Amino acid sequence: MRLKSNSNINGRLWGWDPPLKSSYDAVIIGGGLHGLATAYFLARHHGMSRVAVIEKRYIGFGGSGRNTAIVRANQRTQENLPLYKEALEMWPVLTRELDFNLMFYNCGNLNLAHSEAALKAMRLQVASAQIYGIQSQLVDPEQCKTLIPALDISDRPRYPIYGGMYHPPGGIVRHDAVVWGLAKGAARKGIHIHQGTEVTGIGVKNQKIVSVETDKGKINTSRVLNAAGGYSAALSYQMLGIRLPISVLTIQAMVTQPLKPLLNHVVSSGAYHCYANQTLKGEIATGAHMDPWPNYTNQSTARYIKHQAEAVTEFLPCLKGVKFMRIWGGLADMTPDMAPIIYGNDPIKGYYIDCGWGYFGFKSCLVTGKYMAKFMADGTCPNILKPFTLRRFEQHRLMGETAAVVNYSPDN
């Protein structure tokens, strides 16, 4: 085993490049934020350090490295609100634990309303949030303008601003810093991270997990977590015959050239299917709704660039003429009710699933990793995760989180 220097361009930020062992107490498939967080908390809270994180490409390759890094707890349903509240509270705590700057900035989140129907939906969301002690409030157009002076609150835009929902604890976190911080923290506690390693099969005997096959050798284990993001449904079906109600859709995002500070909060609009924030470098990072057709590509499109330019300049007209510098696409594993699938030990003992996050995977990674680690360590699903069982689909108990993303526009 060889320690690679952090100054070496080919080295690992977290130090060790361990050999693949023939057995581990648990194997996590997917080196994204959910997999890394679960591994970290397995070691930190449950003393399980004989854990392997298996990543086909490199850590953070998928949605973990292809998002706009927004965090918030302004969800809609009683199942989601406690989860995201705790998730938002964990960012400063983890920064101290890891001794690693995750660049958490709780600048606040402003959701715009463009109709009376949208305001009514937001009123319900605010009331629900306040029941759980989450800071959230309705604001009128003038208050929106005070929060973000660059907003156009006149009747010029196609969808004028009727008001909004302001969520002060929301903000942004540097997503790649979270990947590196969790990897470093997990490795320090003995977790093995294997990049460039592909899982080719999962061994089952008497309805129990017994092994994982990789292109670098067989691993004996009694626990497997499928945290492969956009690839989780295909992996689950191809290797274990378990179908997941997931569609894989591309979400595109982009950044502008650096600008002087003008956007001091995250701002989003359901009517325009657009959200934006300003990064520490001054770029305006902006994204939108997912592509309407299932696919497995990270392709970016001219159609999306056109949409984004038109949408964001409707309510932030000062951005007209600003150049887009980079664009990227990421895969979103979307369920019918826009809520995740968190499941385990049924029908195969030792097989756990953490997927189907769609838009919400980044902001939920820490809290889900914490409770998924407990689930894997003692085999009992924590109460906070129980509503997200796969069985809800066969029991027709779909969640109503969709409106928290789409809201209502005059065209709906």
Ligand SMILES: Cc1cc2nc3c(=O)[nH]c(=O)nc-3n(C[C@H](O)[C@H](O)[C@H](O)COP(=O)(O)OP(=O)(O)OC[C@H]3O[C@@H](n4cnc5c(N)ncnc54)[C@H](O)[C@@H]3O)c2cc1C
Given for the second form:
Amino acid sequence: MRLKSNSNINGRLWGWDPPLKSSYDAVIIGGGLHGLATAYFLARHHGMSRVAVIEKRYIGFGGSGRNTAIVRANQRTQENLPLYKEALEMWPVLTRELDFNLMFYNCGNLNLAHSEAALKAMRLQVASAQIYGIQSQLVDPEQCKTLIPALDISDRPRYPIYGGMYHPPGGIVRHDAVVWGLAKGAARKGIHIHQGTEVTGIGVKNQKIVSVETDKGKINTSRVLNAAGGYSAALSYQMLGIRLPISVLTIQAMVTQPLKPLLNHVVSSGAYHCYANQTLKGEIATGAHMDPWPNYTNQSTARYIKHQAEAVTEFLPCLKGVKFMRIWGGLADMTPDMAPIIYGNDPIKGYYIDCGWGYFGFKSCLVTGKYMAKFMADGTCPNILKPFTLRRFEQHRLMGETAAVVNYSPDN
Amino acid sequence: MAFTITCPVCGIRRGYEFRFGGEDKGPMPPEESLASETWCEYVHMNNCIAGIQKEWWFHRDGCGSWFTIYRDTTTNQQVENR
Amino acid sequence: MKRLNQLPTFRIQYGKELSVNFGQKRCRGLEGDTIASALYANDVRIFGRSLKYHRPRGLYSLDGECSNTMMAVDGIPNVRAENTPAVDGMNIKAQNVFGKTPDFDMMRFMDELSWAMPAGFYYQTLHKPSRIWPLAIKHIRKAAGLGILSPDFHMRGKFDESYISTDVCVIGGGPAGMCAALSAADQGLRVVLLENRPWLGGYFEYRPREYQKGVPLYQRARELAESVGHTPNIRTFKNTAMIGSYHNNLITAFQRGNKSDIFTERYLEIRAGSVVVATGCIERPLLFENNERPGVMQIGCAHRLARNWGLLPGKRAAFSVGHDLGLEAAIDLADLGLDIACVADIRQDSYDSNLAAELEKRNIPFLPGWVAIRAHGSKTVNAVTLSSINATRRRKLSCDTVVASAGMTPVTGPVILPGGKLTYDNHTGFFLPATIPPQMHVAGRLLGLDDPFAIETSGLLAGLKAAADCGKPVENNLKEMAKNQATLPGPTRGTKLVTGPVKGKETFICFDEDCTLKNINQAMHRGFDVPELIKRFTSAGTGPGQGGIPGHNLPMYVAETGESPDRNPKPTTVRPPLVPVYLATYAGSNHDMSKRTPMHDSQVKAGGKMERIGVWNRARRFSSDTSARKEIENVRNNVGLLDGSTLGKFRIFGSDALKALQRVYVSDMSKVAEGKVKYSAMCNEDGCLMDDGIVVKIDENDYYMTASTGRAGQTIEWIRYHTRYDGWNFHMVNLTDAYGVINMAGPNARKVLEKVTDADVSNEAFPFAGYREFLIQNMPVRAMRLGFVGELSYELHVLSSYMQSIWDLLEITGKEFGIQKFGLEAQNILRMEKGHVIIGSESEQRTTIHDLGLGFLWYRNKPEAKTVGAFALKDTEHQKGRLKLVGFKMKESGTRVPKDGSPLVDSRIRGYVCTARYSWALKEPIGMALVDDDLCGEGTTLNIYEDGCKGKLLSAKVVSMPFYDPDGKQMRC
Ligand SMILES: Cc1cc2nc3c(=O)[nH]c(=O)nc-3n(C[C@H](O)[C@H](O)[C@H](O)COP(=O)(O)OP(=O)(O)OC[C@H]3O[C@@H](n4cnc5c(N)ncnc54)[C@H](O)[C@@H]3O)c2cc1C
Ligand SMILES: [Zn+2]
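What would the structure be for the form predicted in complex with the ligand, given that what you showed me was the form predicted on its own?
Now the complete complex, all chains and molecules, led by this one.
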């Protein structure tokens, strides 16, 4: 235990460093957004505060501290739409609840179509969103230009702009703020956050969770949530022998030097594999693609930053005059259908999984935490999470979030 | 990361010439012996080892052969053998 | 301001004048000036305003360590004036200035408000009440960012790229780097040498201090540069910033072009057998109040300003330093005419006493154990307060320049990026590489060396180590050189002090983000106790200069305060690019790689509207009529020609070729009969449709097969993947580009073909699904009778070089039969009328062949080879709750065509329209949709929800397919 003499404990956002107790009602592996949100809601909605969040480095070390924090609710399928809709509505609510500014910047998202086929795909997405009461509309190239004056809507680009999908309720959030805000909220409710502590094993007896081993000691518990992000599949296999349909890839993002306001919306393009938005600090953040082979390096690649410059300047040519100042990578736990795996109590009672978020895990964290907490408190899966079952793969029922074949599977 | 792969036919080449083809899981078990779960284990499930794994690669911009290598997924470097 | 008399170290040329416009002011400069030196020569001291507090900022460094001199140049924002050459006529503007000139900024009151903005200000405020946040965002956005970029800005210039393979790559063209390059080159190796400045010489280049009797360091630098220049196997890239370093010795860099170069900037990617990092040191900023006020600058900045550009930094300077370089600079600058108020040195001892004696000789007060704690002056410096380190004594001196530097810090980015690890070294006070990636070596000042001979020797040694990596037998030379090195002085003991006895308020640890020591303290009090988190919470080190200013001091400071759980200082992460790079430069020539069919030019000439489809350019239509009605009707009534060359085409042969086909195709491929085409599909393990195509048997164990356009790139890979454990004997050849394809379709197709070939192409001799090889005017063709568009049609596979001739011949001959070109849009409707699917259009990643009604293709009893996807096909054959493909027509006649992609709904979403078009043949709208299986019965109503319909649905009903010619008479006749 470390208690600092010279600092004000109350001033510390997530309190003092608690002692690692020998037993908790639930142990959450991973101090990322999904782990922290679940912990927070366990305490807030279910009165469970004898809960530990175990984080091997520091909170937000994983994808949660590395993403570009784009949020939107215009998903493709009806299994996803209500979840992401609720997720989007939670940012202002949680800002109030946590008394911490999550900096939800509701700038709206514009997704560009560069072919008839892309427009058709967007029509499905737009209409589906509208059916679920989510604001989304198709726009023509001129309207795209009005939204983002820097766009080149001429015939010059390799893939000219045919139109777009505009989704006003989306935007960006400050990812660090969400990590810290949730940690603050959870700690205030008595949850123990153990940074610098690594889970090294999970104890099972009679197909039931009984304990969690850490490098700082053993914890008795009957419930454990695997929310270890990029490490979740390795952990599940190594500690429990349960394999997951996941490929861990390093996804990269980068920012330019800060500029005065230039992009007023998030803009993205499937054909060019990239998105760009301007953060509140003025940097143009851009990313999306990844090297399609599994690795745990978090390293960026020479190929990618070049690719990104080529791609983004095709439809936003003025950005040629801006400089990249930083690129980084983070792990993305990709599934074969680009939808997460949310599951529990099978085949081991008390073992819960919340992973496979790929590059969707930021926008979904609050809502998933809320329902995951319910799942862990009651032991039964809430309806809204049921479609994300691990069993869908053996049942040949992949989710339709992506229509196309993904580029990291043997199929491509 | 700018790793290189040694192709058994062409020798050491830039990693981007190749395409990843999954963890080495051995040949598909005979159909008759499979149940949905075991089929799924073989087709979809991965070990996701953070460390050295045996895996398939295809020399797409080269000789066009599939071969296996050992690679440390934590450093993204091809290694000699386990 | 008057320049100094000619010095041998000058980089400017007297007599060659230029001028630049700074706002309204015209500034005269000389050839060789940077923008900053030109402005400085014209008495510009305030170069811009800081991000948050709008504090005045001036020249502080010369190699881009901080962003004080970022300016807008010719419409390009954030250009670093300090290392950008001045060009005659440039238009230069200060940034983040609210007012006419940077000397007066209407937002300067922000500085007074800094107390109200503690670290993490935004996180903890501005959300209560919630309605103020959206308003606050507007203001935050306006205030954030430095430069302005116009949305229609056009980047001028030529951007190039170059991929270089070399034996040894040396990063850094200082003495160590040059020596490394020379010693590696001496072994007969190819060497690439990268130097960021426009000239070689680094640490020696501007210094008059003696190297050897009668030889000043600058002269030695020039001698080395000359040797490098005369060594043919060293390729030197000056003006070249190394930006990335990756595994297996991949180095990226970019080069700024000179007037004589054909490029403005060029991106470089270098793969080396071995890498030597000789990047030296930058200065570690000294932290005191107002430590970034214009007039405060680093030692190298003050010294090189005079030595390279002939400009004394001011009239009277106070020095507060922690390295002998500071003493040396003070002496030289005094000799050049600068009035030196005093030289305070953090070090009580361990300075070079000879230098101290030289100071004394010049009557310059030397104060060991003293440090600057505050700079005075509201816009520029007018005085400085010094204090003894133990805070017992103080002194205020008037001056217009404060030369301040706490010590040195090595540039280790190239070592860390590919995985090197740093540890804190107590002797040098540096974070030094503890582990270095394989085939990488470090040399020179970055190790803490200061002695010129030690630096050079370390370079020679590194060059030899690199030679050893490249297989040169240099063991003996290595031993010798290591022995030499041991006799020379080792690393200098460095200073550790970060700050004198100051309050943290206006003491800036990071200039770019206006982050003070007080902000760091606040972050630590909030529980952010590791540097990486402090960095995030306070933004220190995340600005345009990245870690250049705070990189070393932040972890040192945190370790010093004892707040961190970890007493070992740990540097924060360094990320590429090590120097900011234009997107234009990364994009390089941005060469568009796409493929054209042999018919490309003639299709364009005929008015074809071309589109990029995957890697190909293809014609969608041949008129502006988007419905392509004429093209469609002509195929149905006369005959049309489609360029199908993009189709994947392969030869597969060998004793096990059939087994391979059996593996990947779902049908029984042993039934492929001579003279016949066999249509089949490939599935993935999930039973989902991946590809379809035809197979013909050319000979025993020799087949010709096609793949869809989008899949052709992966076909060989796919087949080899699914047979990778079998060791079968077969070979594949990709003939996609070797053959073109002409699809001639329509009731008159045979009439045209008969006229151009002697072969018997009657329906009896060449029936539907037949395959024939014959000549058209001596040109061999492979002909197949297929029915994708539902008419009598011939798919002619023709060697690419004959394509144009045969196409032209068909067009001329077919004129009397009404032959016309048709494009993809016409084909799309024609095939839809036949109920044929296009992968990706009527199928998703999760659509099985059962779902598409193609289950009949699957043959479940193949004896030898298991079929890819067979297990899932069995499992899903009767599975409920899947999306199935159906045809539909509108319920009420006269209803318009629903839009592609529209969902089908009742109380929930039940599927969606894949493709729907008006059928000219049927005179009504038709379409295909993927729907829940309980809706696929004929006659079932489908409610179509179009985007923006506000609940007004269109009604359709399921009908059987094909829509057109259900018995297939047209294509069989
Ligand atoms: C570059 C990038 C851009 C992205 N952009 C977006 C975006 O715009 N929008 C969006 O919605 N999503 C985005 N994402 C995805 C999103 O960041 C992730 O899906 C999300 O952060 C996952 O959160 P998590 O809590 O599941 O995992 P993580 O944040 O990865 O947290 C897992 C934690 O578990 C810890 N851990 C692992 N093993 C152990 C162990 N044995 N013991 C203890 N602790 C352990 C790790 O240290 C880590 O902190 C992006 C991701 C990246 C990398
Ligand atoms: Zn090869």
